[in-house]
Amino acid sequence: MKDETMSQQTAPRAPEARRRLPDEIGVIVALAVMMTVIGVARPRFLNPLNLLTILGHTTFLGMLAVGMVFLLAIREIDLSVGWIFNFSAVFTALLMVAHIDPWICAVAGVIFGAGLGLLNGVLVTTLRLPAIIVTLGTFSMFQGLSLVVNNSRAVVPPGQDSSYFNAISAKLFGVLPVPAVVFLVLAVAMHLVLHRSRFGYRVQAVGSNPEAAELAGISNAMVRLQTLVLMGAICGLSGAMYVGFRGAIDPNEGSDFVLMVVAAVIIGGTPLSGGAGTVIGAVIGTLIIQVISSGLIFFGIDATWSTFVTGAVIVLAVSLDQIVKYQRTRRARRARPSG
């Protein structure tokens, strides 16, 4: 009798243990396998300096991916993120050229990015159009304005021996770049916001069921507005730090960011159907994209193939996501009591 009781008590533990596995386990394993395969074939790939270089290249793009998680969670996509990044960086650099304190310029760049996000949000909520339609227009608007104010030339701030440039270009413990540290801190903070805050709950509620969210007293329009402002502020932060790290901003830097940002978020496991998101997955997804690009170089393959491979990985990730959803739906239907 005791054995039967014990077996009944222990029987459910296996599924519960499986449920405790993080949602991002799949992409983490994929990243580890990918790095192992490339490392075995090209041992120099696993050189710590090369890995830190990959992390450095991930930083600015990864920040944008963190913000995009919130947008996909409400079933939206911002196509203008690359040019908000660029325009914010140009704005920051031009203020520095005007001999304003670089720290004040950096803060102004973040606020400027938030302002561009606010413009997107106001247009989306006022016109009642999907963000992907509105930002298709603001993509060109921000691009044109950025090219006008920088005269289609790189903006190089003076006085790069100041504390701001020294702080951003420094390495923690002599190894880890400061922008990478900020990126990781931002990712942790946004993970907590998405899963532990009222705002994160509202984002997931709106993305899961907008009608039910409205009935629960959650304003869909306000959540969309706040999310687009958050996206703009993160773009501004990334742009301001880019200027401090690189010491300049090229006129077309960021023009191709949107594809890689959306790819990183989808690869990381955030569904296009909304209602959920994973910031950690987006970070891993960004690393996967950078590992692919770096791996192609180590294998002597033309870097232009990286765009094709990234697209193929997106298709694979979306296909696997649909298969997993289908299998879950089938299991849920079978588990329902008949009659």
Partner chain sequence: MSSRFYRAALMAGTAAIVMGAAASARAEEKISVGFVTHAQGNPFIQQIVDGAQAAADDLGVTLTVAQKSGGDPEAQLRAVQNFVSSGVQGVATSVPGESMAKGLNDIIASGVPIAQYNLLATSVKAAYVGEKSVESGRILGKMIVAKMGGAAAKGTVVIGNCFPGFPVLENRAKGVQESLKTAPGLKVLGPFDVKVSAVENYNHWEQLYAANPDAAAMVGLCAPDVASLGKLNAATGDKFIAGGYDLTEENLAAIKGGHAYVTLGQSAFVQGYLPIALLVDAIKNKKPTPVGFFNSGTQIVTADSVDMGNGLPKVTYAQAQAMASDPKATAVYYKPWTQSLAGAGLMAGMKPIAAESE
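Write the structure block of the form predicted in complex with its partner chain for the protein whose form predicted alone appears above.
A single chain, with no partners or molecules, comes next.
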């Protein structure tokens, strides 16, 4: 499985490399097909305002998915992301309740999220345990602490006419929600970090072959720590923006984010075996999930069928992606000079 995935990721550059399609073409086609199917049957779905609404829906989960790409790339999963998001949002909102400037609160929320990520990272590296095990515990720790500090009630910051709330709730050109813009900017930045920075190369090296990476002088522990801190900071950013956008944070918000986030990343084409990742794929994966959710409502699908249909369409989307990848690999092999 891993070898196959790696061969897909490192397919030899054929003479046709200049017109090579992106790795994410499979999920992009899957998304386009879904949107076409829904749009043909329900033209209102393709209304640009609705499409922008769907993009807005992806924002908060999508940000977490972007961070999760880095973790899957080093063969780790952080189960506590939903509660880091929640706890950071609660922390941000409580600072606002204390009448601290909302912009400072938002920055503090991001730092707080990074701090929770750091705690995960320190536990993972010092205990030499997989992140999935450590975050199974911190999942409940963060949830519990969040409930303690918010007294199991929603935190509603005052002064929602301040510049922070106005800026986060605003729509660029009157249609594009600011959080969606931040999400897209974050995705582009993280794409560049993963594929164009030393840190990104280290992440892929550690995920691809940790022993070889260690021999090459890359500290596995440091990369894992940095990646978990990055994940925490992104959760903090998402949480701080959520408070600005929705004007409140509820005690249980984020509780079931993790499954959706991991699903989006995997649908997007990031292999569970590590060594590679695609931020663009994760964005498309998040969009696929939201398009399915929206499509179910546009088709008026009965609630009792909707769960099955969601799963079936996800399987179809992933199948389509795999077929496209298989075709690409086969073509690349054919194009490879024999001998």
